[in-house]
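Only one chain comes next, encoded as structure tokens, the form predicted alone.
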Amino acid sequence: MADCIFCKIAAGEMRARLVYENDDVVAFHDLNPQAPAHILIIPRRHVASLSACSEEDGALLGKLQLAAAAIAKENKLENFRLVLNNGKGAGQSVAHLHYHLLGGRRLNWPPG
């Protein structure tokens, strides 16, 4: 999508700090952190949301999660949180599917 921020990043138009990527998923510091660690993974593919997703969509929704876990491992995140937003009632200020993952402090329950 043209007017996606995400999407550019993704396409390596606009600069941010990769952490992670293949072909189906990049992974870069939020830039507003949360949490010490404070990572989006996103696919490349532009996903309005989980919403929009399909059947056809389930092998990139494991991808995403296996490249959150893979993450947390390098960067020896033991304990983490995986968040994802639905649209703007939740909090979902970009409309690309994209994960938090949260580390590097103790998360408290309920989250908000």
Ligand code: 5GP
Given for the second form:
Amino acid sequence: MADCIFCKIAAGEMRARLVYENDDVVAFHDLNPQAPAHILIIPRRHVASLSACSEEDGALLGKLQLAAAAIAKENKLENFRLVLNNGKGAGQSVAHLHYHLLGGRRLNWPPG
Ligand code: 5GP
Ligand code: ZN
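Next up, the form predicted in complex with the named molecule. The previous block was the form predicted alone.
Below is the whole assembly, all chains and molecules, this chain first.
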């Protein structure tokens, strides 16, 4: 999608520190990390949010979560948190679905 920074990163048109990619999923370090490990996991295809997903996106959502688990394992993160902000009021600032994989420090609960 034009003017979507995460579409541009997925297409290789914008630089990012990639950690993982396959046909459906791309993962890269967050520009403004909130933990020693802060990786964003996105679908290659533009999907605006979790709320915009339908039944057909079920397999893709599973792939994103499995990629998160594989990346955590690869980075020796036994304890980690997977966060998805849905909607501006919940902190979603980029309208391309993404999971935040956070780890490498104690993660308190409840989150802010
Ligand atoms: P959100 O606030 O939508 O849940 O998360 C968006 C995340 O994307 C933020 O943590 C922000 O730091 C990150 N981000 C925004 N622009 C860029 C960028 O151009 N490159 C990278 N690597 N991360 C970005
Ligand atoms: Zn996009």
